[in-house]
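A single chain comes next, written as structure tokens; it is the form predicted alone.
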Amino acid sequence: MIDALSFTFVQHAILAGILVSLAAGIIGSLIVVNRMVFLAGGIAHTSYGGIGLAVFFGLPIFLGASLFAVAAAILVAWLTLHQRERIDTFIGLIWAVGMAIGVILVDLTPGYNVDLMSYLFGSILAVETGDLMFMGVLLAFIVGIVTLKYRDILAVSYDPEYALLRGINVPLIYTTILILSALTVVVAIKVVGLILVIALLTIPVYIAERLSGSLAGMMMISGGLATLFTLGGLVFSYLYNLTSGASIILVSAAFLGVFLVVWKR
């Protein structure tokens, strides 16, 4: 394994894993406390429409997926702002439509044979320098927004009505959370893929929620755990020549199983 660290693609994979894991820990915590876990899967599958859009028009995949995911997040925010109990219905709708658009656009692209498996289960070993820059900027942006607006985000996440009475711009904070979630999901797809992204965003948070008494603590612990799981999954996939995205989730699930047995509180 030490010898593998000399390869650039392995170094990129490790750095990408750390960046995405830290972002997933922060955003995963917000997704869980806002009861929007289904959102992660919905945005992930919806972003396939952006992948198809990028393929059809010859754009960078990250750009197409990000624009499509952000547009979907804004649409969901607008539809559910006053009907948050209906969020699952709207997410299910955009999930199906986004996937359908992506498949159709790929079909209409002449001479293109898309590697669907890399989007379903991730391709962290194929991360390029441009991808790392995008991940780094996104993480810095997430940390900056959460740090500056932590109290507002906390209020909106736990009691939107109280936040509104305090004069907080609830629609803006709510939409911002959804947009940051969408962008995090897009970069997480590169690591674990469309199918497994929910697990990366929720397993570390589930454990962190029981180890911390605050949202900030939950974010830090889940970010650390997600990083541990990602690096452990990379090592596991290298040793046994397995798909990296699936290995990361299996390591996470194994740790969760041990935690549930040991942690009795």
Second form
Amino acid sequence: MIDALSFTFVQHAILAGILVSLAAGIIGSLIVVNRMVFLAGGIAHTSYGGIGLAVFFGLPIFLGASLFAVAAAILVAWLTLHQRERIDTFIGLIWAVGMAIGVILVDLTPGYNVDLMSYLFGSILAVETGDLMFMGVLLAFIVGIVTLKYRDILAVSYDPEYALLRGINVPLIYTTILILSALTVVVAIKVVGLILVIALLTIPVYIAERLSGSLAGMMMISGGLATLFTLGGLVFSYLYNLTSGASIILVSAAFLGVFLVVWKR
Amino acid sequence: MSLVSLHNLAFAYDTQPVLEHVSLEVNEHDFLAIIGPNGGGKSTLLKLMLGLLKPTQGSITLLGTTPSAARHDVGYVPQNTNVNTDFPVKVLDVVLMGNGAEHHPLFGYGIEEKACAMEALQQVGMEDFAARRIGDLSGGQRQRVMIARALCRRPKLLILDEPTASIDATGQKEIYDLLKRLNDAITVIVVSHDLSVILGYANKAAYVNRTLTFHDISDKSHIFHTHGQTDDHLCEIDILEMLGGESCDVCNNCDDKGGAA
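Shown: the form predicted alone; wanted: the form predicted together with its partner chain:
Expanding to the full complex; the earlier chain stays at the top.
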């Protein structure tokens, strides 16, 4: 177990797990309190279209997926602000159409046999230095924006109508949260894959919501729990030779189950 | 001094008229109750006054300016405050949200903003709950916190949308007593189904059902004696009909254009 730590790919996996878990804790908190879980799910799945785009045009995967996911986030924000009553239908559409675009683009790429599974379920043991840098920059970016805009984000999340009356730019804050969610989903694809990402964004937050008295506290506890689950899942997958992304999610779910039984409020 | 002045206001969602020929004057230190059936346009009228909606016709003057420009001097308590009770936020933080978006420190809240929020909590008698989670409070306590949030900016006008809709009877009386106390310094406009507010607290009443009928009810004895109500029991429906009636001869100040459509 200990000697595994000397491998570079294991060190990368641990570092990636920590960076992505912290981002997921912060952004997951915002997604949960803003009731955006379904929206985030749609953005996560549609980002496969960006992976197909990157493969087809020979771009870096993170770049293609980020552009596609951010475009989807802006579209979702626009739809939420203008077509609120039909939003679930549109999310369903975006969810499936993005994935279909990705599959078709990979089909059309000559001589390239992309490993679909690694994007759907994660490939944390194949994290490269460039990936780590992208994750680090994104985490710094998220922490910076959330720190500087904390009071506006809190006001919009708690009561958007009142925030609007107090002169806060609600559509801008809302769109920013969705764009940060999209970017977090993209980096989380490496760790748990785009299908499982929603669990990483919600399970730690669900527990943290009960343990914290403020949104900031919720973000920190969520980040800590997500890190714990990710590293726990990694150990589990190493010991029993299982898929890492799924192990992380099941470790989280097991912890949640125990928490719900033990925690009485 | 006239604090709110609506002149021949009309509003329609698409082509569906919601309000027509609405005129109203609210003076400083008035306590105006807005009543009327559901779907009659009460909430729309509030949204127009708050500048959340633009009238299709007519004009609104608040504190001598437009509703959006007057926003900082208007406190608002929305209808449903029992939503989002799982949200991890402390009472003081909710009150602090009453502060505006303009010129605040780079991070967090300024000392003055915090002092002002504590003062608002004291005004509603909730200062001991400042560090409690909002979800742990009762409906009545939470409503008082929402009033404190509206008071955070020391408004000249306080607008409340059904403030007692989800509160038990004791809590309702406490809320109205609090509003009456605040009314010494602040003009209050309250939308309510609850007639005790009209009989016990308000000095003006406006019945809104597409059009608006205005009544000065500062002398309550006037309301009843001319309508042949001889027994002590008053049915709420009777009063509502009376206030909404076209030929109500008790009102001192009926709007000419008022009356049921």
